[in-house]
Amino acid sequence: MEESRRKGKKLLIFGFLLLAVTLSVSISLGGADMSIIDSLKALFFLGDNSQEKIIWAIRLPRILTAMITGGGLAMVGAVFQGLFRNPMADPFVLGISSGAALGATIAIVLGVSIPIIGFTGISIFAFAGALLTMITIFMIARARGSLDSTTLLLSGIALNFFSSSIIYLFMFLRYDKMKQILMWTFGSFSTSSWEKLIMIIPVILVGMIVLRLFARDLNGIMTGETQAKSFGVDVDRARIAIILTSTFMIGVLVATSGIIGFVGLMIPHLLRLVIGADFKKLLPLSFMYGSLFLLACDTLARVAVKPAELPIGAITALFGAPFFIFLLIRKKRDENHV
C-alpha cells in the first residue's frame, strides 16, 4: 500500500514536469514557429503583439482543448475498464462514439447549419447521437430485466456495428460528402475556440467530480458484483450514474473534436500496471497523463507535414492499434497460464 502511494506521488510529479515541458514545446510550434522563450513571453503579454495574438487566439484554445479532451477520454476509459472489468474497454465500448459519428454524418449529408453558442450543426447532431445511443442501450438492457455489464456491453457492440453500417451507406450514397465525413470521424482540434472551451469545461469538471465520488463503488465493482453488494454498493445505481456521466462527457468531447480513439484504452491500462486499480489514485492520474498524451499527439499532428495537418485520430491509432494487439496477446497468454 505504501509502495503504491509512493509510486503515485512520483507519477504525479513526473507528469506535472513532463506536461510543463510538452506545453512549452507545443505552444511554440505551428504555422509560424517561435522559440520557446518568445512563446512564453507572448503567453504572459511580454512579447511581440502579433505573437501574442497567435498564442492567445489560436494556439492556447487548441492546446487546452486537446488537454481537456485527452484527460476526459482517459478518465472515462479508466471508469469503463473498471465498470466492465475488461482491460480492453475504452470510452467507445458502448457504441457511443459511433452514435455521435452517425449524428454528425446525418448533419453533413443534410447540410444542417444551425450554430449555437459556438457549436456547429454537426457538433449538435453528434452530441444528440451520443445521447440517443445511450438511451437505446439502456432500453435494450432494461428489456432483459437487468442492467448487467454483459448485456450493456453486447448492446453497445451491436449498436456500434449498426451505426457504422449506416455511416458507410451514407458515404456510398453521397460520395461528394465522403471526404468531409471521413475528416470528422478522424478527429481534429483545428476548430478549437474559447467559445467551445467555455462550453466543455463545466461539463468535464462536473463529470470529473461525479466520477471521483464513485471511486469507492468502482473499487468494489472490480471485485465482482456479488462482492460489491456485500460491501454495501448499489451496483445498478452506480452503473447508471457512471454511464450517464461518462456519456455526457464523451458526447461533449466528440461533438467538439470528432472521434479520437485509443486514448481511453492505453493510458488507464498502463497506469494500472504501475499503481494498481485503486480508482481514487487512478482517475486523477488518468486525466493528467491523458492530457499529456493527446497534447503530444496533437503537436505531432500539427508539425509533421506542415503546412498541412494530420488527423489526430490517425496519430493516436498509430500508438493504439499495436497496443491493442499487445493486450490481446497478453490476455491470451494469461488464459493459457491459468
The other form holds:
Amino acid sequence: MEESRRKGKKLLIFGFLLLAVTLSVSISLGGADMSIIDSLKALFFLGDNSQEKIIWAIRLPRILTAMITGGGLAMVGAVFQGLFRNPMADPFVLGISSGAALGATIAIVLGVSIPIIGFTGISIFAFAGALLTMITIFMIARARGSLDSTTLLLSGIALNFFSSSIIYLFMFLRYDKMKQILMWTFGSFSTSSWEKLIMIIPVILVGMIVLRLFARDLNGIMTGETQAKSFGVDVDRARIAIILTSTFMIGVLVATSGIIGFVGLMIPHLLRLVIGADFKKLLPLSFMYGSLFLLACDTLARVAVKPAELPIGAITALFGAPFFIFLLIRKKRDENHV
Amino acid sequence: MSSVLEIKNLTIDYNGIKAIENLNLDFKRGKFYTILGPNGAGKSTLLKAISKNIDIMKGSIFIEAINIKDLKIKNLAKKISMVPQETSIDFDLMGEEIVLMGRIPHLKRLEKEGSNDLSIVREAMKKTNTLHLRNRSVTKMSGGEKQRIIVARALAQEAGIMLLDEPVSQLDLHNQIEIMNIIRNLVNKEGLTAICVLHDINLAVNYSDEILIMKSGSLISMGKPVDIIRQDIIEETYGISVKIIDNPITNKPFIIHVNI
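Following the display of the form predicted on its own, present the structure of the form predicted in complex with the partner chain.
Every component of the complex follows; first up is the chain already shown.
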C-alpha cells in the first residue's frame, strides 16, 4: 500500500507538470497563432491588448470547460465502474449520456428556457433524461437479478439506440433546430463561455466533494453489496447519494458540451493499472488525467483542420472504441482462465 | 453460559413461500455451530436474517439482548461479521486494502485509519496466514488465498459473532482444512462464536461444538455431533440411505453414503 501511495504521489506531480505544458501549448494555438511566451504574457495581462482579449474571452473559458468536463466524466466513469462492479461501465457506454442528450433535445424542441435555481431548462431536462436512463438500468438489473457485463452492455446498447432514435426523429421533424441538436450528439466546446462555466463549476465541485466522501463506501461496494453491508457500509444510502450526484454531474456536463464518450472508461482504467483500485487515490487522479486528456483532445479538435473544427466526441471515440474492444477481449480471456 | 444470539419465533416469507417458520434458537458465546440441511432448508435465509439482508415477517432476533431491528448497519457490523461462499472482485484491490475494510465500522466517515487499525489488520492477517498477500491484487489470488483474506477482513471487524455461508464449498481439500482450522482456532483462543453453514457432514462433525439440522424452514434437531448425527435423522432429513460408523481416529460419528 505504501508503494501504491508513492506511485500516486508521483502520478500527481507528473500530472501537474504535464498539465502545465499542455495548457501552455493549448492556449497559444488557435485561429490566431501566437507564441507560448506571448500567450502566457497575455494570460497575466502583460501582453498585447488584442491577444489578451482572445485568450481571456475565447480560449480560457473553452480550455477550462474542456478540463472540467474531462475531469468530471473521468470521475463519474470511475464511480460507475465501482457502483456496477464492472470495469466496462461508463456513462456513455451505459446510455446515460444519450439519455441526457435526449433530455436536452426535448428542451430545445419545446423551447424550454425558463431557468430554475440558476440552471437552464436544457440542464434540468438533461439531468432528468440521465436519471431516467439510470433508473431503467437498475430496473433491468432487478428484473434479471444481477448486473453482469452482458446485461450491462446490452441494456446500454438498447438505451443508446432508444435515445438516439428519438433524437434523430426530432432532428427530422424540426429541421430548424437540427444544427443545435446535432451539436449535442457529437459534443463540442465551441460555444464555451464564462456564463456556462459559472454554471458547471459549482456542480462539479460539489459533486467531487460528495463522491470523495463516499470513496470508502465505493471501495466496499466494489467487493459486493451484501459484503459491503456486512462490514458496515450503508449501501442503500451510499448508492442513492452516489447516483444522484453523478447523474447530476453528467446532466450538467452533457447540457453544456454534448455527448463525449469513453473518457470515463479509459482514464480510470489506465490509472488503476498503476495505482490500483482504491477510490481515495483514484478519484482525484481521475479528475486530473481526465482534464488533461480532454484538453489535449480539444486542442487537437481546434487546430487539426483549421479553420474548421473536428467534433470532440468523434476524437475521443477514435481512441475509446479500440480501447473498449481491447477491454472486451481481455475480460473474456480472464473469464476463460478462471 | 450467556447467550450471544437469540432467535425468537422467527418466520420469513420468501416470494410467497415460507423459507423459515416459527424458528427458535439460542447461541452461546465461544462455540462453533454448524447448520446442516438439504438445499432450500432455510440455512442461508437464516444467516441473511441475522445479518439484516432480508425482511423479517414475524418474530425477532436479539444480539447480546439488543433487537437487531434497533441496530444501525454500522453497529451491527461491530457485532457480526460475515464470510460468504465466494467473492468475485474484478478490480485490483490489494490484500491489505481489503482487510482494512474490516475497520470501516469503527471509523467515522472522514477518519483516517490509525496505527491501532493498522496493527489490528496486521494481527488479523497473521492469524489467517495472509501477511504475504498484503501487496498482492485480489485478482491474482487463488480461491483459498482470497477466502483467507475475506476471513481476515471479517476478523478485523472485531465482532464477537462470525457468520460463514458455505465458506469452503468452492475450495480444494487442503484449503478447506486450512480455513476450518483457522475458524476453529479463533473459537478456541479468542472466544469467537462461529455460525457456519456447511454441506459436508463429516467436516461439520470434526469441527463443530454443536450441529443444527434444518429442513423446510424448521429445526429438526440441535445438539452435540455425537447426539445428532444418527442414521434415522440423516436419512429422514436428506432422503438417502447412509451408514454411520465410529471414526477410528476421532471416535466421532463418520457418515458413509450408501447408494441403492
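Positions refer to the first chain, counted from 1. What we label the rigid core is the largest C-alpha set whose atoms superpose within 1.5 Å from one form to the other. Keep in mind it's a predicted model, so treat the numbers as computed, not measured.
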Requested in this report: Indicate whether F84 shows a C-alpha shift of 2 Å or more between the two forms, with the rigid core used for the fit.
Outcome: no
**Report entry** Threshold 2 Å Cα movement between the two forms at F248, rigid core reference
**Finding:** no
